[in-house]
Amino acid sequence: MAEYVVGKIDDIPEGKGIAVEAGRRTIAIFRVAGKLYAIANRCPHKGASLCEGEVVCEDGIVRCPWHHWNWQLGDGKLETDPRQGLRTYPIAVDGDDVVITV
């Protein structure tokens, strides 16, 4: 496993997502109610960029911008069918750096 510094904490707006590169992966980072989440940025349904999705509640759900599938940020599970899921990544803050482990 490798750690990547992917930005500064102030680069991630509350209630929104951004896409970052960590090695060869594109990862969506979200800040919801002060907590950070890191998930695969690509919706497995049709490939939409999830960082462009809407955060729909403080419980940490992002809605796919194309077909409105709701993904839980904490565990990557699809809200309506927990058998489907996205990869999640450990994320931490070191000083003001955001660090992802992949």
The other form holds:
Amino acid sequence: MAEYVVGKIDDIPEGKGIAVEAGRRTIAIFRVAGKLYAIANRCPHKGASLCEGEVVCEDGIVRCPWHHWNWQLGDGKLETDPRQGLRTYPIAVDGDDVVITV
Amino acid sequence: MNIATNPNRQPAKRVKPNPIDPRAHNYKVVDTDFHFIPDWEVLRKFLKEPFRTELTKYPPVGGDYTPQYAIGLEGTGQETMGRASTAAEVLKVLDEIGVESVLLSPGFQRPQSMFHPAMLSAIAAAYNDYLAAEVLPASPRIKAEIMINHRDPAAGAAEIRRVAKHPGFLSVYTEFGGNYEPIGTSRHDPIYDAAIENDLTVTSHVGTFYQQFTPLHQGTRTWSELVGISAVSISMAYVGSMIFQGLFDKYPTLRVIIKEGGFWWLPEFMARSDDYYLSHPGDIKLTERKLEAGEQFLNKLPSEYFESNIRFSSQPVCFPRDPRHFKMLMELCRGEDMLMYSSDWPHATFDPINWAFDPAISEEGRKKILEDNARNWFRRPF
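Show the form predicted together with its partner chain, please, the one above being the form predicted alone.
Next comes the full complex, and the chain you just saw is listed first.
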């Protein structure tokens, strides 16, 4: 387990993703209705970058920009078939820093 | 966990990941289905009168199909990834998606569904003239299909002969869809005559999803039924018409590409075709081409025509749930020989090259799918 500082809270736009490299992993970071989420960036369907996806509801779902697979940011599960899931990572605010644990 | 006290905390690097597999650059990738959508005002300059004066925008055709709402606010799903209307815009996208050379398909598929024959023929001619004048000369990376009105085979053949001298045109574009007869019937022979005469491949791309015209489509409610599944069943029917009505016996050197019609169906089609043909070949001699030639049977078994006459563009490659089955399907369908990569950019069903790096595909097969199968299938230099 390693901790990475993503940036300041204001570096993460509301309702729009960014991507960071933490070690060998590429992780998409979202802030939706004030809540932070960290999820594997690569959609396993065809490889799109989820950080480019649209946040489609305040419940925290990111819609893949290519084929609209809806991933739940909270638990990483695919909305239509929750047996499929992406890895999510703990994310927290510590002072000014947003920190993910990978 | 007390994150405040962790002294080993490192900065994460902000990145903009490229979702296209970087190994694309090890290949000179050929994309056999990239939809080119000219701006109407540009196309209009090439449109002959009186259509130029009367048509101030793309003419309305066919009507919408019910499940369009499913893919969001962009409408038909035909511009989900963007829009390329000029050679410069095409080249920019090719660089982004890891493609070296492209075969442009007429991207505004709806005009091809219109029932106004003179108007469609005029639009097709304007499209071909625009490509020949401004798009094909811009780069050797760009090749194109000839747009025709395939519902009027004589007019379609005339259009092929009119523009075929331009070496940038490699093939003739037709569509398969619910409100039109299969393209393998003999009344389309003028198109095949013109194609053969000019060393052009003929493609048939899924299209014309206008469900209001057919009982099959009237019974569909969802995007998956209409765009997903009916495309497969209709492409099978089209290939059936080509094989069983003697198209490839009359034109043994004809090369066809089925685009966006699926291909995992090949094992069923091949085995069933051979079985039914061998059991009931009596009606073959009654089909128009065979009557004309005075022939009793097909020259080969139905399944054997795939090797000699038919290939498939790859998109959309759909992975079975069990990943082991992907390798089995590739083997059963001889995917490394029968498939040529296609992106379908900019449609909602865009398929980047990433799947071609699945370890189930051999190194040699990957090169064939991404480069050689397409380059070798066209009779003109790609």
